[in-house]
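Starting off, we have a lone chain in the form predicted alone, written out as structure tokens.
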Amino acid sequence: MAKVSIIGAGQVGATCAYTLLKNNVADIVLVDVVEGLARGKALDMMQAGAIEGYDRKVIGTTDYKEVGGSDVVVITAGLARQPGMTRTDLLSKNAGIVKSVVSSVVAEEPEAIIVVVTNPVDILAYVALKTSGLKPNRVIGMSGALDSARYKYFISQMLNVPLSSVDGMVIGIHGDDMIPVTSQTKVGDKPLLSLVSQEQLREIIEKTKHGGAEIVSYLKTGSAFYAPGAAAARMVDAILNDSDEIIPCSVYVQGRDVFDDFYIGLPVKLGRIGVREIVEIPLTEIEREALYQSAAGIKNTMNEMREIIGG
């Protein structure tokens, strides 16, 4: 019986938990430092099972001892991005939170696969790796699964087609320098580039890059949670079902040209060991150069914040 612990019972963590329950993926442990928050949401979800038809167990707690025996641990704990705040602004405080959470998790369950959702995810996945002492394939950041969903949504809106007809992905940093792989994107059996003008393509790309910030601007005091929670749940599902599904995630790279000793979003096969392999996809010269620039941005941030993130 699969078990997933989710650290942080806020909107993203709760959405991830509820998605996993509805899809009958695993029993859930919700952990949060706020007394009663995880317990209350767990009770609500258990009662929803009578309506939705699932019979999985949900525990809400402040005690990390309940994490023991987890196959996957999802970390959503941290501060949400506020209007005008960049992902880098979040780093100093959230790095401390992630270090504390990971230390508590591995003390109770050193064999779990860790999925980091807390932003800035590419940097904090690295923090989680160094803090945990786990092998890199067992520490994964949630990035491209969410960015690709936004990308496909904006394509479907631009062309007035069903979301299910759009096949595309986003790689690179989870931030403004992300790279929608337009050259490999299809709508039905047709290449996206044959269906949109350059102006329309630029609009889709810009909307994708700023999709999270747009939601923050509307919510005022919070950030997106339905899509991020669902994206994390999709990754967990792929891991537990040993699916080898290809999902773009933030993964550790080492000794791959200039890609060395940091996390960046790339297409990977996910399974019971975590990351099975990084999948090579065709890129144009422009896309490849954009990926190099994205990598350079991550490395610069890491160098500037090395004292905070460690490693």
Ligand code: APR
Given for the second form:
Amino acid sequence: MAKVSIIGAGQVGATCAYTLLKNNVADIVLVDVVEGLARGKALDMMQAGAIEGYDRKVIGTTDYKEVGGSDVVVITAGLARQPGMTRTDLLSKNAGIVKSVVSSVVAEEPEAIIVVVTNPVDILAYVALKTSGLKPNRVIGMSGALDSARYKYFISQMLNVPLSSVDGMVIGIHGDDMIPVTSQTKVGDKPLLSLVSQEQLREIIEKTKHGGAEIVSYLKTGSAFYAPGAAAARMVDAILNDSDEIIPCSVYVQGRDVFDDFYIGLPVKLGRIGVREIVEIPLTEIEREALYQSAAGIKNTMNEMREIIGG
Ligand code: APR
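Could you output the structure for the form predicted in complex with the ligand, given that the previous block was the form predicted alone?
Expanding to the full complex; the earlier chain stays at the top.
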């Protein structure tokens, strides 16, 4: 029986848990520092099983002891950016949280596969890797699964076609410089580029890049959680089912030209060992250049923040 622990029982953590339950993927442990929060949500989710037709154990607790024996641990614990908080403040706060969470997780489950959701994910996945002492294939960030979902949504809206007919992915940094791989995107069996004008393409890309910010602007307090929670659950499902599915994720790269010792979003095959392999996809010269720029951006941030992130 698969067991998944989710640290942080907030909006994203709870949505991830509920998605896994509804898809009957695993028993769940929810952990949160706030007394009673995880426990209350766990009870609610178990009662929903009588309606939804799943019969899974859900534990909500503040105690990491329950994490022992987990196959996958999803980390959503952290703070959202508050008004007046700089990116550095946020990184420093969330890096502290991720360090303490990961130390507690590996003390109970030294062999877990860790999926990091807390932002900025490319940096915090690296923090989780260094803190955990796990092999890089076992520490993965959630990024491209969400960005690709938004990309596909905006294409389907633009062309008025079903979401299921759109196939495409987003790689690179999880932020404003993300790279939708337009050259490889298909709608049905047609290349996207044969169906949209340059103007429409620019609009799709802009909307994708600002998909998260648009939602924040409507919600006012808090940020997106249905798609982020579902994206993390999709990754957990692919890992536990050893699916070999190719999902773009934030992964550790080493010794590949300038791609050395950091995390960046690339297409990967996921399975029971975590990352099975990074999959090379054909890129145009412009996409390749953008990926190299992304890499340089991440390296700069990492150098500036070396003291905070360690490693
Ligand atoms: N240990 C455990 N839980 C913690 C800790 C900690 N040290 N610190 C904070 N938390 C919990 C909070 O109590 C809260 O319940 O993490 C939860 C975060 O939930 P929300 O505030 O609802 O935030 P959410 O919208 O779920 O986003 C979480 O995911 O997508 C990313 O950018 C997003 O970094 C953010 C993260």
